[in-house]
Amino acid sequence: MCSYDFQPIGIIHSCYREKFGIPRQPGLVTAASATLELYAPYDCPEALAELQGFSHVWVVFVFHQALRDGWKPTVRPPRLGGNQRVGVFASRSPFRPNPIGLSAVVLEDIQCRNGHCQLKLQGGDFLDGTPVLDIKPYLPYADALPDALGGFAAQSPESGMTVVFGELATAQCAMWERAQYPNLRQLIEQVLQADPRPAYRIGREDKQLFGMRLYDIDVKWIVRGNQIEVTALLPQKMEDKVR
């Protein structure tokens, strides 16, 4: 049996600073932004020649925070409520024999300065710090298959949740948008509309105060029936930044 040693070609800098809150598929949160920083020698303009003609790219990456010793043949996908098992190869779980991910995302821009290049991406589902193994152009004539069957995940997930901002969160969000993150409210709304709670909690009354990290902001929110209320947007604590 052959073995292979793959070295990352780059790293993702993403708005998602922890796994909780990341959408379960790419393209669900269009406001999500990321930068793919290419490592030398792959960051040269020659390696990206003609890529600007493609609107989307495939990003092949490593689930670097899902590494485990060994693997299991079945998983519980959130799409089935976290109660039903399916084969690992019938899922997109990060817990796989080889923890490799594949996402089609919008190629927003290619920026090259002093011979070093990086890619600006939109709509990704990448955790900050994700190692990237490869980039491939998305080919509509080959990759878009309108007659394909989607098994137990045939339809786009609909949570039925509405998102509102409390008075304090509204003021804090406006401050963050003016200072640094102009589409922050849209990003938060899209992430929370998908209801990122664990599958077993979805559809239940929930009195817990939840939190998730976007950029360097701790977003606090509560659930009341089918409504999620954002209560506060707090700066990330300094001790958390250095962990």
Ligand code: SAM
Contents of the next structure:
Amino acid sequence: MCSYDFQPIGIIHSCYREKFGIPRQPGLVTAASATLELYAPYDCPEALAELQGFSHVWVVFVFHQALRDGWKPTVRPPRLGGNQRVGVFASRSPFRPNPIGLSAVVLEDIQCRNGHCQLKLQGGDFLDGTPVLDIKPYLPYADALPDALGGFAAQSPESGMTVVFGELATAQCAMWERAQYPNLRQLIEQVLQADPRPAYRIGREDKQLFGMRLYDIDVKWIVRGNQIEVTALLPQKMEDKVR
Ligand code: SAM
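One more: the block was the form predicted on its own; return the form predicted together with the named molecule.
The complete assembly is shown below, putting the previous chain first.
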């Protein structure tokens, strides 16, 4: 059986600095932007000629933080509560024989400077540092299949959670937005509305203080019934940065 050797053509720089909190699929957090930095020699303008005519692109990437020796024929999708098993090929799990991801995202902009190009993407589900294997234009006539059946994943996952900011977090968020991340509040609200907790904790009273890293900010939050309260937005500790 042949094996193939693929080289990344680029890398994703995204707001998601850890896996916890990343949406399950693209398009669920529209406030998330990412940059796809192309490596030379793939970053030449000629290789992207006419791509600007497409509103969306498919990004083929490596689940580089899900590399494991071997694979299992079944997985436990979070949306089924983390107990029920389905075939790995009936899932979009990162843990698969070839850890390859596929996401259709908004192509916001193509930026070329001194002959080197990068893409601005919106709504991705990529961990920061994700290696990219390929980019393809999204072809609505071929890729949009409104009559397709979605099996056990027919609907977008709805958590029913509302997100509020405590007084301190409100002030801190306004400061971060002024300084660096203009749509930070919207990003946090959209990420937390999906309730990123592990499936077995959802629907239960939860006394835990949760932390999630977006950009270089540690977002602290608690759960009260069907409400998530953001309690603080702390700068990432220096020791974590150098790790
Ligand atoms: N849309 C893609 C697909 O269908 O192939 C990815 C779906 S997968 C369920 C999305 C999850 O993959 C994210 O919530 C995150 O936990 C994980 N993920 C994203 N980038 C990753 C990476 N570079 N390495 C490992 N896991 C990653």
